[in-house]
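Consider the single chain below, provided in structure tokens and representing the form predicted on its own.
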Amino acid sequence: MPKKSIDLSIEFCGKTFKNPFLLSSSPVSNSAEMVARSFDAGWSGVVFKTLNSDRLKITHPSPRMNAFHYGAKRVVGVQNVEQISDRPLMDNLADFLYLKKHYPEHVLISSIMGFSNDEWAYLAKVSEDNGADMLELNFSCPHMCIEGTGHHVGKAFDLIERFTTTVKNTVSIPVIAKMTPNITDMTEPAIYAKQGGADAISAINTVSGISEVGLEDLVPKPNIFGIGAVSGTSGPAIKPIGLHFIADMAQCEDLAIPLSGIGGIETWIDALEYILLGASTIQVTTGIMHYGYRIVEDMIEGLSDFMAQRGVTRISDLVGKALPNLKTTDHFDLGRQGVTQYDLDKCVGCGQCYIVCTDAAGQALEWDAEKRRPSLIEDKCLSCMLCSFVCPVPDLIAFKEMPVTWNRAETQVMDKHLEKEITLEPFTKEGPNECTC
């Protein structure tokens, strides 16, 4: 199929956007020059940084951010203190104003986060006024610390509820409540914002979480001048996170609104997971900030070809897609049973996949150390695939279906320094026996 056939274009709360990429409310979204700038690179829409009213003085902690850093990998995730935006909320106005001349065909939507009922809707109003297509409640921010804002309310279904009604009732655009990831059970607080009014729901905002201490200092970072605080995390770390709620919230039949994924989004791979999850629209941060704008091309270039592979012509005709084949793990056929399978003519002798067999798995592997080549033993196998994870050459080991015929050995667990078998009696309805070793 064509690229040029391939539609990215996505309606999104009767918006339609002509890709469903996304900058999120960040850093990454402070000014009308940044955004434009990204509008030039290819994104379809904002959603501008947390407006403030000018009720607080806003001061952002110095230094602001910590990178999480994980052997070679850079990166992998970032903690940050940063607050709402500390610039004039005029100043923010008049970017919208803008923003909405010379890029009509772009979606603004306007992040608010009020400190009452009046701020809510005042800060509504005035996003409405000033051209704002939709409005983004911030239920979620992890570090606020005044009673009643970001995740606090995020946690208080009660206040959700109320400040979305308020906002509901005091605007005509389409308004999405941002949930927070510190919590158990995202699709009740959603409920609870749908019950308020809300049009979509978007998530997750960061992941509390403390970074790195630093050794030296014993100071947790990133490093307030000898504090550190328990704060947002984000990046690649906590994409399975954000994929999780995306996927529960998609699957509740009494929320069945449209769903914007945020989270860990690098690369198209990542967009096309949430999406196939049921998410609509893609936000991105922290991808913005370890690698700028452009990756934006990589992601309308990597998405486009994906569609073009599969015959798919419309980006709307993959949302929740994979949603089907998401069950819960009782729904598993045990009785279809595998083991790795090596192609050891691109072994490169490394014996990694011995190590963690012998000591994190099923003591299924034997190892040649002349050939420096390891040999299975099918019996033994567990099928979790350890050793594929550390394998440094990519597709050397493989997971192989065996017959249904085929059985695992029963195993015996043998004290092997005592030479004494060990016997487990098993669970009974009215409780565990006596162990008998």
Ligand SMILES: Cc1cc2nc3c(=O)[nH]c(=O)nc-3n(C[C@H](O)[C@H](O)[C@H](O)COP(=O)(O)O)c2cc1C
The other form holds:
Amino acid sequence: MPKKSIDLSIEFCGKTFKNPFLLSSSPVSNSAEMVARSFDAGWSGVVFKTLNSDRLKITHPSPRMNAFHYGAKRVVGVQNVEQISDRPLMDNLADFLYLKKHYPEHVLISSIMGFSNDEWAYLAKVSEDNGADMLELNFSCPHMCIEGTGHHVGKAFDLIERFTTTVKNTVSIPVIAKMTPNITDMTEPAIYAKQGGADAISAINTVSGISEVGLEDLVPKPNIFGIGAVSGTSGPAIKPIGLHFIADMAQCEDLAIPLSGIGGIETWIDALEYILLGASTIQVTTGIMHYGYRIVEDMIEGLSDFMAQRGVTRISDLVGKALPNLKTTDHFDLGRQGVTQYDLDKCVGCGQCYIVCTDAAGQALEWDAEKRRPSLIEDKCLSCMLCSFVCPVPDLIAFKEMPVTWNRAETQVMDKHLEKEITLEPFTKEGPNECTC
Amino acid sequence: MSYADNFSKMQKGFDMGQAIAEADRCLLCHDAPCSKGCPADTDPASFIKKLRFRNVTGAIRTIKTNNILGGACGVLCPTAELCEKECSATGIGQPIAIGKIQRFLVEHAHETGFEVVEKKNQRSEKVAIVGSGPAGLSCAAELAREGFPVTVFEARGEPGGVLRYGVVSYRFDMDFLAAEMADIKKLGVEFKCGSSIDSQNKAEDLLKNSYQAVFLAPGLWDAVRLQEKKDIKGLYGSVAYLEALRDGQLDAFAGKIENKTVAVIGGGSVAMDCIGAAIRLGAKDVYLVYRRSYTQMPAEEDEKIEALNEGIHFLLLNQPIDYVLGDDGGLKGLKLVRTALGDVDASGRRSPVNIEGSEWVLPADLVIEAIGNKADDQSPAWYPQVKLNEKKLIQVDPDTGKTSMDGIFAGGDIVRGPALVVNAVQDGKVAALAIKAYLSQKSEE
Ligand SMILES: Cc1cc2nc3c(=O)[nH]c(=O)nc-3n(C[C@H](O)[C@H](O)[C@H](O)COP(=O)(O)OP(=O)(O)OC[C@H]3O[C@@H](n4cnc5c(N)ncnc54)[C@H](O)[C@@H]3O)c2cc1C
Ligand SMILES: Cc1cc2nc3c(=O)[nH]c(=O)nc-3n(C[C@H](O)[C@H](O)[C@H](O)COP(=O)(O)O)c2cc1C
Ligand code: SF4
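Please move on to the form predicted in complex with this ligand, as the form predicted on its own is already shown.
Next comes the full complex, this chain leading.
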């Protein structure tokens, strides 16, 4: 067991979670039987699979999902067309009561999605009345088969505010608004949610995408009896998108409410990255769909050990800790430049570095066919680092800073004589340094 | 180049990249068969999963809390017969290299200084351990972790048992042993080396000398010999030969072996160490003499292949019957008789039957007998009240390591006969648990 002095517990919307790791709303949180097992495995709370009011019958398309494999790496992403819960409301609420009775220390968050003010209010109230500690408003499913729901709401900011207000006027438990990533700037809808009274924001739901097209029948997958659709992509492939939106919202001074990070989390490192960029809880679906609830053990142990080694005792001390180092690109010091350096003792001679440097970078490598080794012409190295990405040997290629006096060689021009034949007038107009279109 | 260089270091293991790549191949099975295959419950399924999810420290913790000699086992376990045997990945290709991952993680802990092993509350009851081989070390570490003051009595100059004075150092080197020993010493275990518990009643008397419980793990350090005629110049038992190689006498042996013909008798792992050492000491020809056939040899498959590739001559279906001496009384050759395989014997293998009239002499300057280790002839006197079997092995309750005498426990090779490091580790753990229960019960009374 990790050292006991480490405190992974965290306050979120007035509730104490014994660790920041939650199930997100999805098949992994579909029933109390499942959620109970997840709690036993170590998860601190659940956002239950989005409730339905029974007004409309929910039928999931079949098959529901398609996996996005990359080479031998399985499930880099998942494409799903699953709808909100297809269980009767009574069943879900009975499961709420069960969980609150048997797991009173774990946090139960009810995810809801309505089609009208009244329905949002109704679902909010039954959730609160049957033990939910919080609500999560699902403004973000990208593939509801019913018009006017899910991310259609999430893209119509006034609806976000209106539905949030309705819910807040109905219940007294905290309310989280779950955002769709299928927009450009998330701070805007988040602020609408805040104006409606939201206590926190969670993000992201799935990213609209197409993972694969069947080459036999030319139907995008999942293939629902001959028809494919743009639908929700999740998993490791979307982590960069999730991190970006969480960081944006964390840096938005007008927003300033707690964040729950979601998207592609599998390891304690993924979780910590969300936390360092401003999330105080994190949620997981695809990681569990791939590996099961057991991954939380390694999130707990890995994060605890990291904290012990860094001398950090409370997880809350890490929330947002990377934000001061996250700035816009205009803050870069372009006066400082570097190149790669090669530790060729470790080289196995595959030559992939040579290929990518030649075809996609600075032509800064020469290839000794006899010895099967690259050699670097430092002055031509762009420091794009492509070679280090493809190198199969860890730590063989590293970055090193060059003295300020050093200059990179210009890219080769094939035939300097052709300059005489160029047709151009030099651009001389004075102008601003930023785009004013 | 000194021959010592051939012995100083074992082969490099995995680095982080290789370990992660290998862990990535793991199928992360439900109800993982590998973990069931480990005799010491090291739980490979857990530590590989932890590595897979970048919980490197946790992976190390799993290994070291379950198996204090996790590094030694990673290097020395015949994994193809244990954890890797039932690996599900075999169904789609190769089993996961579990031993190598395990070794890497332990080496990584030593390199990064990550310390796992924590001590619990302090207990007052003192425990004595006889023998610092894997069984003694495992029991000592487990008890020290539980807070008991532990003293290990070791006859030889340094602790480690077979790990220190048996296995050839190119398979398990001093630095690796030292790093793993440091984990145990940090727990506060006291070592009394050069301190043999080998006179009348001495082991039992420990109970009278302020120790509340005793764990016996002296291993098997007498070589089984072919015949009484042992004091022949050029004839060695495997125990003495291997021990000498690990006790600073490499160069002396190189002088005797260089450019000579060496015959090693036996077909097990110990014989493999003996032939491997001989070839590394510059022998001209090394013969492995074995009375059955290739497939009946108890040595592991990869050891056998490696030996063949190192240029060892396998003389199968040959039974040694006598030594041929020169005028000076020194060894000149080994008299053999050819055998044929007969019916299946008690060991489940077809037994060798001598072919009459087929005797012949293999010229040899040195012969090393590696036909088995047994309990010290004198050992029954050390613990006269402890029940033994006809081979002088100590009889215990397998679930607790309890001997017939109250307060005395035993484990490792002295109980099982020649077994494995990982079995000895498990015996030490089991006995430690039982000793804890025994002492707790005693203090209640
Ligand atoms: C050459 C060789 C190679 C092997 N290779 C492998 C391998 O690759 N993989 C594997 O899993 N197993 C291997 N084994 C088997 C493995 O080493 C043993 O099963 C294991 O070491 C048994 O552990 P133990 O603690 O019972 O005894 P030992 O390791 O034999 O340790 C016993 C210790 O007790 C000490 N001792 C004896 N009598 C006394 C006394 N009276 N007082 C105080 N101290 C005493 C001894 O000096 C010794 O240090 C090998 C064995 C040999 C001999
Ligand atoms: C099959 C599936 C069903 C989902 N159902 C819901 C849902 O009912 N409500 C909801 O808010 N989000 C739902 N999600 C989105 C997830 O909660 C989560 O936001 C998203 O998958 C990104 O996280 P991940 O990369 O950990 O999977 C679903 C995701 C998947 C893959
Ligand atoms: S995972 Fe289970 S429910 Fe899903 S398709 Fe396979 S068998 Fe059916």
